[in-house]
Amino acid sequence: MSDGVAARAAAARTLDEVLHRGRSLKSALAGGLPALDDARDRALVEAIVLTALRQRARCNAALDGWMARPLGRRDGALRALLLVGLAQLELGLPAHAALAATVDAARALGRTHQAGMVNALLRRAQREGLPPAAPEAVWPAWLARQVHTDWPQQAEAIFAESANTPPLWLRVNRRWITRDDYLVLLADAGIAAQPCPELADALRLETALPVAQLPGFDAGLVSVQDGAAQAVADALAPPAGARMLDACAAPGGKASHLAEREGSLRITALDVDARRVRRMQEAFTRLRLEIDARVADATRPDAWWDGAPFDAILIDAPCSATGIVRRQPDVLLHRRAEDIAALCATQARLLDALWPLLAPGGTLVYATCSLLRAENALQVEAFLARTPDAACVPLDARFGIDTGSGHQRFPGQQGRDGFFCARLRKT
C-alpha cells in the first residue's frame, strides 16, 4: 500500500471510530497516526478528519442527495471513506490524486466492490462542489436550541464559525526570546505570522503546521495556545512573588504562560488525571519552568492543601467545550443533554471548595471554553449570591461581551475561540 493510500485508509478508519464507534477524536488519532512513518502523512490524516467533521453537514447533504439508496447503520465504514474523499476536495488537494488514492483506499479496506461507486460520487463532487447545508444541522437539537436561547443574535454566526478552520495561535516564551526575535526565526523558516496588539506574547498563523516545524519548539521557545486562552494571564495578573493555584491545569498552558511572564510566581498546578499530569510535567520541562504539578482533586483541598492561602487562583473549569467546536468537532457527537447539569455541579463544587483557600484581597479567575450561560454567567451569579465576601471585578472589552458576571467571547472573533472569563475578588 502506497503512503498516500495508507493515509486515506487511516483517515477513514479514524473517522469511522469517531462517527460510529463512540471514540473521541483525540483517542482515535492517537491510535492511528503512529502507524504512519511520514510526518506529512500524519498531518494529512489529521487535516482530512478535522475537515470531514467540520463540514459534516455539507458532506452528508451531498451523500443523501446523490445516492440512490441512503446509507444505513451498517454502512458506517463506507460513509467514513466517502467523507474522506469529500474532505480532500474541500481542502483543495489535487483532485486527481485525491480521487485515485481514495478509490485505492476503498480496495485496501476490503471494499473493492464499492470502489466504482466511490469514484463516481467523488467525481460528481469534483464537478459540482458540495451542496450548501446549515452548519447548525450537525449540532444536537437540544444544544442548538440552547445556543439560540442563550445567544439569539449571535447563534447563526456561532454555528457558521464553528464549522470553519481556525488559525494556529502561538505563545512566545518571553523568558527565552522576544516576540520580535521569534518573528525573525519564523521568517527565516519561511513561515508567515502576525503579532496581536492586544496579546503581548501571541502570534497568529493562518495555516496550521506540525509543531516540529516551529523553530525552537523543542527548546521551549514557543507553544501552541489560542489567543482567547492567552488572555487569561491578563485577567488574573498575579503580582510578583504571589502564591498561585491552577486548579484544573492540564495540559498546563495557562500555568506555563503565567510562569513565563513572571518567574517569581510560586505556582501549584493540579489535575485529577495522572496521565495528564505527566504530560503537563513534560511540557513544563520543555519550557524550562519550575512549577509544582500534582495529581489531586481540586474539590477536596483537605487531601492536598497545606493551609497557606493563595494570592491568586485560576479555575479553568471542566465544561461543555461548546466554544471550541471548530478545534474539537467531535464534541457535537459525544455531548449529551444530561452532561450540562453534571458539569455545572462540578463547576459549583470547584468554586465553593477553592474560595476559602484564597487570601483576603486575592483574585480568582473562573474560565471556561463554553458558550452556555448555565456554565458561565449564571454559574458566577449563583456563586456571588451565596458568597458574601466575593465581588465580580469588571474586565475590559478585550475579553468579549460584558454579561454582568463575566465576559463572553464567541468563536471566530478576532480569530479566537469561544471563551468565558470572570474575575472575582475576595473583599
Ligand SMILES: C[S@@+](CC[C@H](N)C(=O)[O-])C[C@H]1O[C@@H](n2cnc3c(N)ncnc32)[C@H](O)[C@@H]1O
Given for the second form:
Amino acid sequence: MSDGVAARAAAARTLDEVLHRGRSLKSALAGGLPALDDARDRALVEAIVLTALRQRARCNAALDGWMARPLGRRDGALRALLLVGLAQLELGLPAHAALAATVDAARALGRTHQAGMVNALLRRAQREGLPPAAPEAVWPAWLARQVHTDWPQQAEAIFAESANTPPLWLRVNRRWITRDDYLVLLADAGIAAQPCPELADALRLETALPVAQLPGFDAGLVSVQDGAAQAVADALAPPAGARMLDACAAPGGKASHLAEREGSLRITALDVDARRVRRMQEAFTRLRLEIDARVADATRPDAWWDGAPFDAILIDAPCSATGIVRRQPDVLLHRRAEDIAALCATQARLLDALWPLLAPGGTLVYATCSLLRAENALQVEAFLARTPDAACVPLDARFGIDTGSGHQRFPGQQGRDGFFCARLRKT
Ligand SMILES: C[S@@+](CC[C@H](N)C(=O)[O-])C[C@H]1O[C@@H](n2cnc3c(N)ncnc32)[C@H](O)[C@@H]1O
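Moving on from the form predicted alone, kindly provide the form predicted in complex with this ligand as a structure.
Entire complex below, previous chain first.
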C-alpha cells in the first residue's frame, strides 16, 4: 500500500474499534499506530480519528441524510471508513488525494464492492460540505441533561467548544531555560507561539505538532500541558522547602511543574497505577527532576505514610473528564451514568484520607478536569460540612467563576480545558 492508503485503512480500523467495540481512543491508537513506519502517517491517523470523533454529530448528519439505505449495526466498519473520508475534508487535506486514498483503503479493507458508494458520498461532501448538526447530539442523554442542569447559561457553549480542536499548550521548564529564550528556539525552528500573560511558563501554539519537532524536548526543556492544568501550581503555590504530596500524580504533569518552579520542594508523587507511575518516572528523568515517585493507593496512608505532616497536598482526582472532551472525545462514547457515583465516592475517600496528613496552616488543592457539580463544588461543600478544621480560600478570577466552594473553568475559555480547582486551608 502506498500514498497514504495504509494510514486511511489504519484510521478506519482505529475508529471502528473506538466507535463500535468499546475500546478507548488511547488504547486503539497505541494498538494501531506502531504498524505505520512513517511518523507523518502516524500523525495523520491521529488527526483523522480525532477530527472524526469531534465532528461526529455533523458526520452522522451527512450519513443519515445522504445514504440511500440507513447504516445498520453490522455496517460499523463501513461507517468508520466513511467518517475517515469526511474527517479528511474537514481537516482541509487536498480533496483529490484524500478521496482517492480513502477509496483505495476501502479496497484494502476488503470492501471493493462498496468503493463506488464511498467515492460518491465523499464527492457529495466535497461539493456541499458537511450539514450543520447540534454538537449536543453526540453527548449521552443523561450527561447532556446533567450539563444543562449544572450550567444552564453555559451549556450550549460547552457542547460547541467540546467539538473544537484545542490549541497545543507548552510548559517551558524554567529550571533549564527562560520562556523568552525558548521562544527564540521556537522561532529559529520556524514554529510560531504566543506567551500567555497569566501563566508564567505557558506558550500557546495554534497548530499541533509532534513533540519530537519541539526544540529541546528530549533534553527536558519543554512539556505539553494545557493552560488550565498549568494554573494549578499557582493555586497551590507551596512555599520554598515545603514537604509536598501529589496524591494522584501520574503521568506527572503538575508535580513536574511544581518542581520546575521551585527546586527546594520535597515532593512525594503517588499513583495507584503502576504503568502510569513508570511513565511518570520517565517524564521526571527527561525533565531532569528529582521527585520521589511511588506506586501507592493514596486512600490508604497507613501503607506508605511515614507520619511526618505535609505542608501542601495536591489531589488531582480521577474524574469524569467532561472538561477535556476536546482532547479525549471518546469520553462521550465510554462514560456511563453509574461511573459518576463511583468517581464521587473515590474523590470523597481521597479527601477524607489525606486531610489528616496536612500540617495545621497547610494548603490542600482539590482539582478535577470535570464540569459536573457533583464532582466539584458539591464534593467540596460536603467535605467542608464534615471537616470542621477545613476552610475554602477563594482564588482570583484567573481560576474561573467562583462557585463558593472552588472555581470552575469551561472548555475553550482562553483556549484552555474545562477545569475545577478549590484551595482548602487547615485552620
Ligand atoms: C487526573 S489523573 C492525574 C493527572 C496528574 N496529576 C498530572 O498532572 O499529570 C488522576 C490519577 O489518579 C490516579 N488514582 C486514582 N485513584 C487513586 C488512588 N486511590 N491513589 C492514588 N492515585 C489514584 C489515577 O491512576 C490517575 O493517574
